[in-house]
Amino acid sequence: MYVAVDDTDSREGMCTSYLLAKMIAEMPYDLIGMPRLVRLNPAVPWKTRGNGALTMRVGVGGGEPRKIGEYDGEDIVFLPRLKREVDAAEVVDFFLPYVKENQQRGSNPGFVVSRTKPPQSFYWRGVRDILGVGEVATMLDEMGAVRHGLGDGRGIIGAACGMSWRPRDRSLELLAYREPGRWGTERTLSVSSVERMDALYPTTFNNIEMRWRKVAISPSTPCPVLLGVRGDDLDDLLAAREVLEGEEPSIWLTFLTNQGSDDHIIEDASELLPDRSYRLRMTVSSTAIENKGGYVIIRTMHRDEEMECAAYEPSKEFRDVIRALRPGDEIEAFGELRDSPRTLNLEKIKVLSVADVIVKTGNPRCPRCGRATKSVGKGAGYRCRDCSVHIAEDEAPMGKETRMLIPGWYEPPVCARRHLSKPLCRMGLCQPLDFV
């Protein structure tokens, strides 16, 4: 039986990763394959914090258990396939009062049970486009699932969608939760032991700014979340959770996840709409615009459309590369989409190709003494202080700059990727060059 749960949540608190780890500790049934934390449409105007749906199988399992995860002292393991189906009123009736209790004010949790998986493209359509919530309950009532919607019904779409989920990328998570009398207080864990555990094993990803020691693995929200590290590879997480050193958990569990996957990315688009995200090419027509608050824009031309590139604060020196982008540059560029003003937020950057870019070498020289001239004025030409011999404007020596950029793929810091963004390392590429 297939159980999904989304938007128990809130910005003031609670994770639904929390609750479905506290479900699983404290079920009657055996955990059918990995559980799985599935991110949707980062873009949505009203998500909390990273759009995530949680989803498991339950039932009685047969094969060899593996472990995922402890609680209060106690493994929690998997087992690999289904041995047999469990009533699916049952199911709801343990799990619903989960989901009832933990609702957080705003929030609008979606509960669905279903022994079939809802069709795949409606993960495809969670993770890039928009959906309304009639069109997926219709969806789970032709199929027999069971649904429950709390508040507006809302968080059904995530539990659909999520559910809906076939890896064709995939990586894993492992989270680690603290102390409920912790919440809310600051969090305790050495930043050494992160390094160590980061340089020990090179499957796991994102976990520290190595350049300014910033950790990337732990929230600074007040939510349960002690920590979450991710990875490639399921015995290199459980060692690497080994190394940490600091707070100790009250629980923590592993997950299968779609981060670090990219396929909340939409390529070749006949029409681009707002709240999306996209892969696009473009020829950048200007140079970098410097706004406060520390954001940086660079105008495009996309086909026949004019359109802003913004890189903004938190992603630190990757604005960099955008201020080192000229007019004629070819880029590709991934990122969401903004309504007003229509602005693409830029998640990474792939440079295709660097203009010539001509510009004036100095001054010139007084043909009569040869010293330098002197600017007199914004398009006035040039003058010898000596001589008094005046020297029209287009006569300055040109030359070809020297770019400061070359082809490649950029992307911001560690601290500043989205969840779904796929880092380059997952790639197998790194950036040409750094800006620090």
Ligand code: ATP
The other form holds:
Amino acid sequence: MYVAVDDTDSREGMCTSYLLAKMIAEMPYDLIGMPRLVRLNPAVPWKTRGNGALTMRVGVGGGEPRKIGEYDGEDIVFLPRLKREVDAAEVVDFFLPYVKENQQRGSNPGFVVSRTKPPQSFYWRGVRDILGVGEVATMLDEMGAVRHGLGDGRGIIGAACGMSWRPRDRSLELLAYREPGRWGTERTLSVSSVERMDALYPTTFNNIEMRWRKVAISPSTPCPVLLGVRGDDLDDLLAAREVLEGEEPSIWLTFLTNQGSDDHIIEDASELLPDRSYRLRMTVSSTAIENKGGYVIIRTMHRDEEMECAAYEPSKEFRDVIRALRPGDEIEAFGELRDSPRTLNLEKIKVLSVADVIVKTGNPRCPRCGRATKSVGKGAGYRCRDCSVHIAEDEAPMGKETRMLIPGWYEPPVCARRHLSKPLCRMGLCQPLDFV
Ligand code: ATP
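Same protein, the form predicted together with the named molecule this time rather than the form predicted alone?
Everything in the complex follows now, all chains and molecules, and the chain you saw is the first one.
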């Protein structure tokens, strides 16, 4: 049976992945394959944090067990094959109380149990588009799935779309959870152990921002998560966990995820709708505009539409890439389109080409004495102090600006990346220039 759950948590506490970990640790079934943390459209206006849905397959399994976690000192394993299906009604009776008892105030949990997976198209729409609860309910009913939507019922959207994921690109996340008595208190984690882990296991990613030694694997919210290490190799992740020093988790569990896949990015879109994320080829049409709060805007032309692209304060040095752009530069921008103001919030860019920019290189020389002239005022030209010769503004010497940017891919620092954004290291790339 496939089991999916979403939207049990609120900003004040809990975490649906912790709930799934507890469900797995306490269930009387075998876990078939890895549990999944499936991120959906990051632009959904009603998400709590990272719009993640949780799914797993349970039953009577076969094959070699594989350790992927621990709960109170006991191993959590999965089995690779389903040998025998279990009864759907029993599965619902066992898991539904977990969902009901852990529902946080203001959340709208969704719980789905199904013998088969929903069509794959629901994953792609869930990760890129906005769905209505009615169409999801109809689809689940038609395929004979059991669904429970608590609160306003919206949680079944995430549960169903997460369940329908067939990985095209996938990564892993090892999540460790705190003892309930410690929730809301400060976490302890040695920064140098995170640095060591990062250096020892290059298949892990988004661990630490080296420029400021800022750890990215540990949240600051009052939720049960102690830390989450992302990577591409299960053995490396299990070994990487051993390197970390700090608070002991009460549970840890590894999930298969679509994080770092860029699955949310729509390419070659004919129509640009807000609350979706796009890859757009653009020509820069302004220099950077600085705004209060530290965010930087650049104007661009995409086809015939003028569009503003924004890089916000948390993206730190990435804003220097935007500041180094000039009119005429060709870029590919990845980002989420906001409605009002209609702005593309940048997640990364590929600079395709940089334009030759002609700028004034100095003041003109006096044609009589050869000495440098002084500006008379903005747009008013130049005058030689000794000979009083006046020279028009447009006679100033011009030349090519030395460009501070070269073509290539640029991305925000580790702490400012979206869950779904594919980091350059997963694309086999790195920035051609580092802005510090
Ligand atoms: P966390 O990451 O902390 O677990 P969250 O950010 O996942 O929380 P949820 O509490 O799960 O946020 O809320 C997301 C809500 O949006 C859920 O009710 C989910 O069903 C719904 N949802 C997810 N994707 C879509 C979509 N593409 N269209 C419409 N609704 C969606």
